[in-house]
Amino acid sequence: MVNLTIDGKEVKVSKTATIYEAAKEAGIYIPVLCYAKKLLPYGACRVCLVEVEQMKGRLIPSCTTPVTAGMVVTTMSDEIRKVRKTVLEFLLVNHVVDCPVCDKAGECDLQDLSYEYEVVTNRFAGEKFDLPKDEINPLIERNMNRCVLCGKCVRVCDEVVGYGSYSFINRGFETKIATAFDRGLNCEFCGQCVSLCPVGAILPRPFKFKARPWQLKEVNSVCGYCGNGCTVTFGTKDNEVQTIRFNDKTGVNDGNLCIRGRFGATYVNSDQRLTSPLIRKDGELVEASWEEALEKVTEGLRSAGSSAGIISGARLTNEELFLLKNLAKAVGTGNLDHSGGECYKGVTEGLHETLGLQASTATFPQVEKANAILAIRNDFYETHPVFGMVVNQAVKRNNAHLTVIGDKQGKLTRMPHARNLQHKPGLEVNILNAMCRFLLDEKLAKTDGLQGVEELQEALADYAVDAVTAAAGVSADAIKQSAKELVSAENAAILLAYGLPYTAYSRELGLAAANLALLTGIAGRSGSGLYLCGEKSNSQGAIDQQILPAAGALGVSGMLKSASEGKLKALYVTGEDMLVSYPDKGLVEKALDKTPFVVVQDLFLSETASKADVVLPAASFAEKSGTFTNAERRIQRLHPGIKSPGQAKTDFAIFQALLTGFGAAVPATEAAAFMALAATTPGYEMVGLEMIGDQGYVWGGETLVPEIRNLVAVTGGKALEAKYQLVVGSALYHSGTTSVHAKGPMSVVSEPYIEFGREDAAELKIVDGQQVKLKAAGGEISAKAKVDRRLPKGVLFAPYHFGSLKLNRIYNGQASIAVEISK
């Protein structure tokens, strides 16, 4: 720590702070418009000028300059008041005044320091600038005649995205920021740069004069898209969600968030929404009140007891799936599962047999000062962007070793000397081990206190370095290294991503990863982590609220199959579109014809719902109270930002109405149904919601300690031997199917596509945006082609989040599938 005196005040700060950080700490105001807490130190503007004692005759850059001990710093005086009064003019001799018409105003920061400074004439002629607006993309505006060159979001772009759209050229009065060759911004999209930028010169399209920032209200809530648990901040207005509000003071994010949380929480909005209860008459679907509708649900699933099936989404709270829980019990069933069941074996099998864990065992931003990190799947970055954020920082600012184990490149495998392990489709657990078997080999294997090393290595017969490496395709120098990384690191992450669309070997591949997080150490130990990352918002939530299957019970994949043969007497399903998302349509098609009660509780009347005897209005992320728990176990709280459309209810609100008819005891409130499930959920037990801060509150601590340590054999999977064959997954611009009701993320990629790479495509005479046809077992498929350069030849992949696609008549869970093209 450092002691120095700013404006005759004694403080103490980190010897690393800068002196604007420390006034700061200090509660002590220095302007700034370059500066973001995020960002490196830049000391571009010079409005945050400061005098320093010991620097007698100039006049520093605070944002810049560390403190030393004993620095005496003045932060206003008659000189420094009249160089910032003219670095703003200096600031404005381009600058055009267009005020009233800016978005900007009332939350510009130059315009801001223009009042305080009372630059109200210029004493420095210059001519305005000119320059043409960028309004090619849907998302984000480029007004260049706004723009400061503070370059926060030529940093931002490139310290924390890892984009790099932005650059400075020209030079001199005709300096300026643009994207690569002048052109217009065509990128991710994530709107970074609109949060950072201090002026009017970036903004938001879609939010473009809907509101002044003073007619807003703010509410912080969670992110309802993927299992990273961003906070947003809604500014709500007319009982709509109007923007979301950048927030870099609470919450994991640190104010940064992707295309889908930062665009496309505007389905809440849709004038699509279900807003009144449906009840199937003479074939139709036709409105009727709640309490008709209730009892008709009551009726259906007490008439069916243990033959009704109950489904859900990892989208609802911890609260309402805590009463679901109780639904069950109630009706008198164990047929309970969610989002796919199948894609949760890595969790929750993988994981309990090896780690008696169903949770990643460390936190997010322990994986910011990892060394070394190892990405299962590459396309992490498009499941959890604002996750892939972090990882780009350890990367840049701490020189981690990032290896890639994916069928595909992307974002992590672009960044500095990533470590590519690409292999052929459903072979990662081949190569996870692999690098345990080099590790047993090399005796450089953490093996103290381990469970069947013996057997581990026996079982690994088959999985020498040099054999993998022949069948999958990959490097036998890099298995080696990435291996040596992890296990001789001092803080290491292995990161899993898991979810609908990546059903095939879910459970070997929490066993292999957790094996090599074993041998390496990496379990349980402190700075280190194994992440198993949740696709949905509160994936994590529904594991540890065992919204699974009771024993000798059916799980998801086990009531389709039933209710497919007429076994099942009821299906209840909430908070998810099965006919779209889930793998093998002809199942779950066959299963809801077949059923004789089908209810479904869903925000749109969706392809599933148009099946239902009975549709329940349900409300969004942004209407509700309660509780997410992210990916890394922390707990957050949801706090409704609007209304519901019409008679739409809280998920929650309709449990407990449903409850109420069976004679079930219920908790009045969602507080007093997070006491109720804390005090039965392991790892909750001690957590009141008075705990559960604006950061949160993560269960078992920041690292979580393995309860047994269990090496289990696990077998690989074998390359499907096809000159054409197609992998599934997800697209960054989207999130299962909620968000193809949004507009942000439908005004960039708004229909579902077929990527080829560019070896395969010119080879097939295939250019971008021809229609294709795909033809399998199951069915045939048809899309627009999308050529680009990240599959390797003969391996053709596509998103799973539209159901004009059908993709799932071909798709059952695989790991990829054999096609033939047609155009």
Second form
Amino acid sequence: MVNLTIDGKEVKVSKTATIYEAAKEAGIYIPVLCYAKKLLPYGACRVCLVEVEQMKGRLIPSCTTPVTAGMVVTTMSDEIRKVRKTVLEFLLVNHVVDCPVCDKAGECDLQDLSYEYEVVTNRFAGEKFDLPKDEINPLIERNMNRCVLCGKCVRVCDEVVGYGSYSFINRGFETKIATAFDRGLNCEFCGQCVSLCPVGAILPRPFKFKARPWQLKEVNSVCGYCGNGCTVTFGTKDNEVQTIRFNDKTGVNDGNLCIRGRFGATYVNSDQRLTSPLIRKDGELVEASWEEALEKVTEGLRSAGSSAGIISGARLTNEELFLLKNLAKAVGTGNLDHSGGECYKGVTEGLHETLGLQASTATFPQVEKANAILAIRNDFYETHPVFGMVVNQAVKRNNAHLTVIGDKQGKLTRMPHARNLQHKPGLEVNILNAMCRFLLDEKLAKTDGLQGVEELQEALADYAVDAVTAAAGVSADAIKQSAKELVSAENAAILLAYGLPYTAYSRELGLAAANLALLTGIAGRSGSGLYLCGEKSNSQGAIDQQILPAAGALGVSGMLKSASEGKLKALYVTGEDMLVSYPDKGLVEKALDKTPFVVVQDLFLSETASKADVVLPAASFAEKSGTFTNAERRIQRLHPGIKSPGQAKTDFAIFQALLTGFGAAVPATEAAAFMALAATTPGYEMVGLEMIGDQGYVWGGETLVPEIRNLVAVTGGKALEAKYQLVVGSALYHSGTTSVHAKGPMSVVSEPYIEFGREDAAELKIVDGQQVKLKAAGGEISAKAKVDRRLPKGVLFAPYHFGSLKLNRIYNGQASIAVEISK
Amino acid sequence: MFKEFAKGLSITLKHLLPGHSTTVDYPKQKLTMSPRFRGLHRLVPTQTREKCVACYLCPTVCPAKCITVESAENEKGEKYPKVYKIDLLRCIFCGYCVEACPVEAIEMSDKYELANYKREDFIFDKERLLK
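Requested next: the structure of the form predicted together with the partner chain (the form predicted alone having been shown above).
To see the whole picture, the full complex is given below, headed by that same chain.
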């Protein structure tokens, strides 16, 4: 710690702090334009100049100067005022004064400073910039005439996002921020640059001219898309979410968001939303009253009893899931499952067998300080983009060794010094096994207190590094080196993502990753961790609350199979468009057709909902209160920003009404439900709603210590012998099937595509945008081709979000699908 | 003393003569309002469109909250007021909107005959205000 004096005030701060940070900590205000908490100091704008007694004769930029002991700092004097005013005058020489039309007016740092320093005239004259605006891309508007060259956008895109879209081009008066060769912006459209731009140079296009900042009501909530659990701040007006505003004061995401979080929330305003319950009469779905609909549902479920099946999405709040579980009990059925329990088997079964846990063992911020990171499935960046940003910072700021095991390349593999173990589809387990085997053979493994070491060693006989390398197509040195790095790192992390398109080997992957975590000593060690991240916003909550089949009852696949044979009497689907997102469309279709009574509770009249007997309109995440538990076990509170359209009700209210119909006890409020669920959910016992602050509350603490340390041998996969094989997964721009109703993501990726590697495209003479057909065992799919450079030869990729592709006609949960290509 | 009295009375008598009345024969006869008079608002047009850029300063500054603005983008990419409405029943004619306008797009005219039969007729939309 260092002592210094700022404006006569004694301040004690850490020795790595800058003068600006020290002043901020002491509550002393210094104006800044180019400084941002999460970026490295830059010192471009010169607005934060201060006087330091020990450095007399010149003014010192406070945001880049580290504190030293005994420093005496003055943050305001006549001279400083004069200099800051001059700096502003210089900026305003070229800056166009179009505040009346600029959407930033009202929250513009330059505007605020001009007001504060009374810059009403300008002693300097010069030409105003007249640069063309970038209005080509759908989401981010760039008007460089307003730019003050603070470089925040350049820095955030490089330092945090890891994409590097922007750079400074030209020099001197001509300097400007531009993309490579000054072309249009073509990036991942996360909008991080939008959130950091202090002026109106980079603005969110969907919000263009919608409102003034002071008209918006700010409501903090949690993003409803992925398991990362980012805090979002809605700017609401006229009962619509107009924009997502920058907020680095709450949550763990430090204000960082991805395209879905920032631009994907608009589906809540969609005019396609269901506004009243629908009941099938004479084969048609017609509007009905809530009373009638609820009565019909109660009646249907009651008569089905134990032969009813309940399938839930993983975007319901903990409180809603709690009521759903109670509803299953009231109905008298154990057939309860969420998001295809199948795909989360790694967390629910794999971790349970090895570690006795059902959750990640550490928290996201810890990864920033990791020295070695192993990311399994490089899609990780696409399923949990903001966690990807944490990985980026670990690599760039902490020089972490990053190894990526994946069947295609991605942003993570392009990071500096990233080691890419690009393997043939479906062989992740083999590589993890090879790592375990190598650690055991070389006696590097930390085997103290582990059970089943010898059995594992024996079982892994076939997974010698050399044998696996040949089969998987990765280098032996890379496997060995990665294993060594993981075992020797002070802090290390193993990351694995789960979701509906990754159902193959999910249990095996969970086991193999847990084995490796045990052998490297990562599991349960403070600062290190094994991260198994569910795809959706409350996947972890659903796992924690055991929204899983009761003993002897059916899980999702069991229910669907049973239903397709006509054995289920009722099916209750909530928050899931199974016909689009679940593997094996034929089976789902048959199940829905054969079940006499189907209820779907959703926001939209989805493909699944249109097959239902009763459709109940539900509320979106922006309309409800409650809690989500993210993939690092952080419980965070939602706050309603808007009211639901028409008669739509929250899932909580719907379940409440149904439970009342069954004569069961019902918690009156979400808070009461949370108390009840906390009392019965392991890990939540000590958690009260009041403990969930701005940063949420991590149940089980920062590090979750394994209850058992049991190594379980697991058999790897076999590479598919086919010339062309298709892998299914998530695309960064979409999440599940919800985002296809959001304007933002749809304006970037509006239709399904089949991605080809360059080599394959050249060989097949396929060009970007060309219609292609894929023939596989279950049928034929057709979509436009997208040619990129991230796929190896013989591997194609298709995202699973679009119903029109009918991808699940050929995708039945396998790691890869053998296909034949025709044009 | 008498002189002053006569002088004063002469002024009174002068005003009693025909043509010296201060009463105006309204509505046949109307006065010219002073330039500072705050009558009905007027949106100032330019050659192709209204001058207003929908910056929202007038509804923000309006103490009576009688101005509704909704902005949008026209085909040239310019910001324009898709909706501009003043509810004259609420308006207190303070003229803050005119003062706040950064582009001098709104002014107060000398029109003061604003009586109407229906409440809706007191809502002045963009077309009426542009007249």
